[in-house]
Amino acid sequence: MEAISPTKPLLRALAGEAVWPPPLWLMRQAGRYLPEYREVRAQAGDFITLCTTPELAAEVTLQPIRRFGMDGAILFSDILMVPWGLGQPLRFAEGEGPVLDPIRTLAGLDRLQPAGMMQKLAPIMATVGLVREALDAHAPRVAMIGFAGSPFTVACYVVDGKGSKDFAITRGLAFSDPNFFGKLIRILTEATVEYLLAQVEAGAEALMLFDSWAGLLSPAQFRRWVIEPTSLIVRAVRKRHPNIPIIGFPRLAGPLLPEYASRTGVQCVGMDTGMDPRWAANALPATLAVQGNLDPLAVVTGGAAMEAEARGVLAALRGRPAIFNLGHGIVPQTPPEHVGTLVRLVRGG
């Protein structure tokens, strides 16, 4: 079902065209800040059921497209569906976030069963197909974006067992037991390739790799546990689907961003909130798309503050392939009307 359409602004930008105004979508654009999302979430009962019920997941994926007319519809799911698919118990506790049974030994890795993963994740592929069909019929200029967590970030949750500010247990094991950690990263890398390929075959037109905790690592560890597995994933996806663009988001990579871009082979790099987009525009190849990086809290505030920040990002991106986005995910307290104002501002150039 792979198809690259030159009429879709987001895909044109990913192909290296300096589209202006830049195409726009927002990380976590389908979520708790929308009342229509909360209604569907209540109907589902729990978060995993929502992610694995294709009709409901497709509905929340499409909600921000209907409301705001984004240029990209990103699959509604979660980065931890891969370890869940591999057999690691997962639950989402109210006010606590994801909770997993931590795995910290080589013997524990035997609990991860790649053979059964895609059967458990089949409903997510059905969601991709439903969204792509809806976009083709009703919003043909909108690109369908699939995604996965990058191996290091997913490993943080697999090992620590829950969210953390510094993932000290995971980072410590990467130093003290690189044999265990290397095997875990290999399992997650291979699973991520299989998962992303299935999304493309179901209808995804672009892919994104979220490495939200990449910036916690030292430069040497970043190269080993972020750049190397990401490079393997990109090459494996390209081998099967050479025209599918991939966006990499190594959050807090800082000055390592150009090396990440050149060594991984992604078509686009996502900039986090702390990245100076003017520096990134100068440091990265002129043909490489960049994505970002408005502070989500500026959208909460709205008004003149949001406008000034957004115009600063736009000025830095002008004249190169770019996608306007946030520097991290939209937060639940965001007024939806502020998002609508932002979309109009960006579309005005």
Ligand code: 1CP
Second form
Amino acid sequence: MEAISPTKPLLRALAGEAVWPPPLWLMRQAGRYLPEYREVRAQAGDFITLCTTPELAAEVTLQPIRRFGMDGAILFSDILMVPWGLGQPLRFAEGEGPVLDPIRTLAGLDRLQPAGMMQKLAPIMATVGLVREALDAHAPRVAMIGFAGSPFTVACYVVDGKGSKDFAITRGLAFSDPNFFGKLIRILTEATVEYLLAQVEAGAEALMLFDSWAGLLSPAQFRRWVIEPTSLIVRAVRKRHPNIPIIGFPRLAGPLLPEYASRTGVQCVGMDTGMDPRWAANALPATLAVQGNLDPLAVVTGGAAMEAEARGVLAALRGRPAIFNLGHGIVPQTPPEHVGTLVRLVRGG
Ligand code: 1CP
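Now that the form predicted on its own has been shown, please provide the structure of the form predicted in complex with the named molecule.
Every chain and every other molecule in the complex is listed next, the one we just looked at coming first.
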């Protein structure tokens, strides 16, 4: 494939250029804090229907772009659509988050059917195509970001069956039955590669791997269940698409972040709220892009508190390839006006 230098600010930053002011987007920028999202969500009825109805999913992907003009449009879907595509029963209970029929044994893994996955997930590829078409026509500086959960974080939900503070069942089984857990991680790694490749082929221009629970692991387990599968995914995706940038977000990885960055081969690392961006900037190669990491709660408060925090993040990002973002997803109680103020502040440098 021909290597063309990107012109979209977000893709330039991912290619290693210190773009200033930094391009920005916000994790969970589509969602319940936006009245226009709540309207479409109500129209769809349930969350899986929203994710698998391309016109509706494309609409909510584009809502924050229309309202605030971010530099990236992230596909509206969920990391749990991969286990759903593999055949694991999933529902999103109102106010309770995702609920899956847990899989905790080798025999249980037979319930995962990789052969049928891409057909079930075809509507998501249609969403990617619709979003990319809309951006090409109306917002040519905005990059289309595809994503998946990383195998370990998806495994947390496959095994525990729902959200948890510590995913003790999953982490326990990773020690007590590494044969089972290793096979689960292999299935999810292969499925993730196939899913991400299809998103690129449908029009995604950058990819992000969400590893929200990576930092729950011991360093040795982190190397085995986070770094190894992530590096396999990065290699496999970039073998087919050598120029596709991949953002890795091993949340709560702390001082393991530089090792994660060098061994996985990602083009950008996401910093969570607790990470000192000054430390990360010094600990990471100067050409590696970083993304982060304003506390989402500062955006709920807004005003001077948000401004002071955002300026601190901006100062730390200056002079290196960087993407301004939050340290975790926007929370539902965020006033949309505060997001508008934040975007203007970052754009002012
Ligand atoms: O009622 C609703 O509208 C559902 C709320 C919701 C939304 C808006 C869920 C359920 N998922 C999403 C969208 C979503 N999830 C996106 C869309 C793109 C965006 O705007 O950023 C993305 C990237 C995700 C990723 C995701 N889902 C993660 C990784 C990032 C993170 O926040 O840590 C995780 C862990 C999930 C699982 C999940 N899905 C939904 C919820 C409430 C949860 C968390 C469950 C828990 O408490 O553990």
